[in-house]
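Quick heads-up: it's one chain on its own, the form predicted alone, in structure tokens.
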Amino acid sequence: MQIVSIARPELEQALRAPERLREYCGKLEAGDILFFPETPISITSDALGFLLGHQQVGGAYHKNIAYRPLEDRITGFDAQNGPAAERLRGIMRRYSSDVVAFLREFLGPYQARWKVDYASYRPEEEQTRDLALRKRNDLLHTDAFPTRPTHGDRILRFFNNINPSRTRNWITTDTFDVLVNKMNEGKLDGGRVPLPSSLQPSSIKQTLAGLGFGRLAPSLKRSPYDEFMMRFHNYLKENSSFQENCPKQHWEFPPGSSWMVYTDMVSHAVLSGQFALEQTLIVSKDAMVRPEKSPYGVLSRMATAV
């Protein structure tokens, strides 16, 4: 795993070279972080001033301010403050649209075979947040969604550090394929998460989810793939020996920069930083240029070998 830095001149050249874009997609899929020292996303000074002046609603339910593009609404913000909430919604709508437009061009080999998921604004200092263990951002983990199953499609995230003066600090360790193999071979403390015997949902689970029972029990909507990924996410966060002893790489993302990463592949944690924007895409596993590197591809081979 490495950082692949893409300066503005290199970006402009790559956008005119389809094969170069395909190489970048392959690097992403293998677990590299694509880093843009100068963000390709334009955010006005007025929008920045507004974002830096507001905090999220208190309480344990919302970790961030979220914008749901398909519903054009925000959560985690004081809905009673009508003008401010509408302004925030407009800023997040524009941010989401601009990121998706950029990625539609930069990730041209995917041909936009994705679902546009949530955008979020993260206004709190990460270093001092008091969250339940499984929700903590400062523990190394690979991403999985408890209530939005992907069925093997990829979780791609694009980040912007909009803090005017401070870096956003991450650590990473081995990628998913390395970690799951270590676990399966007994080289990680904490036991094992059982591998899925099949990556297809059972007919009973599909039927129940189709009848709406998944709204009451989110796990009913999960495929065996999603069930494994959720348990693996929790396994890593709850494994104190892994958190303390695994090899770590430290990364600092400066103000005004952007980076993108498949967070289902890269085990990552956010140690410190305040004021960041993020857009998530759920990219079809069938769009991958290196499908064998995806968690779905890795688990398919391992499940077949069981």
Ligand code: SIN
Second form
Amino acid sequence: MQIVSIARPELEQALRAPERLREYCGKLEAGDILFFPETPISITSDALGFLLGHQQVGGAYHKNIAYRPLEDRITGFDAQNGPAAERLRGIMRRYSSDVVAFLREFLGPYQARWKVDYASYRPEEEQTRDLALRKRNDLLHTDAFPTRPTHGDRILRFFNNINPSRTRNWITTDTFDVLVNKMNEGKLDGGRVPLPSSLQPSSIKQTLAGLGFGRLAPSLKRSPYDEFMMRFHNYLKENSSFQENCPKQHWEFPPGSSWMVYTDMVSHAVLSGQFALEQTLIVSKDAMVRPEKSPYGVLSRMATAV
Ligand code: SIN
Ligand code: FE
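Same protein, the form predicted in complex with the named molecule this time rather than the form predicted alone?
Below: every chain and molecule of the assembly, starting with the one above.
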């Protein structure tokens, strides 16, 4: 994996050249980070001033402030009501729709075959947070959502560092395809997560879901794919020898920049930094230009059933 830097003039050229955009999709899917030194998203100085002035304390329960675009709702903010909450909701609504509008163009080859997931505001200093191990973001991991199964669709995240003066600092190691192979060959220590025998949901779960019970328990709705991705996320975070010994790349995202990455593919951790905005898209696995690279593609080849 590598970082692909896209300066403003290159971006403008690419937006007029569908084959360039397809190349960028391919790079993302191969596990590269696309980096925009100058963010393509405009954030007004008013909005910025408001966001930087609303650092909340004690976010152990809510990891971040989330904005749910479909419901036009904020969660995790101290003041749930009142003018500050209203203002924040307006800023997040605008951010979310601006990012999605940009990605509709930039990721043109996907033809918007995605679900717009949550946006978030991350106002806390990452270096000194006190989160439960499985929620920690300073440990390398690939993303999986405990309550929102994707069934093989992809987790794509777009970030803005809105800190006025400090970089947001990440590390990455091997991509999912490499890690899962290393684990399977016993090269990662810490045991292993059993590979799914098949990515098809088991018939009992299908039957229950067909009978309408799927709504009751999120775990029943989790497919074998989601089950594996969740367990793999936990396995990586809990594997201290892997965390210590794996080869690492360091990245510093400067103030005013944006970057995007398939976080289910690229193992990542944030070591330090404060004040970021983020928008998640769940991109249909059928939209991939390199489906064989995706975690779903990799796991279906490795599935143990014959
Ligand atoms: C993460 O997705 O693990 C954290 C990324 C960040 O907040 O920079
Ligand atoms: Fe993550």
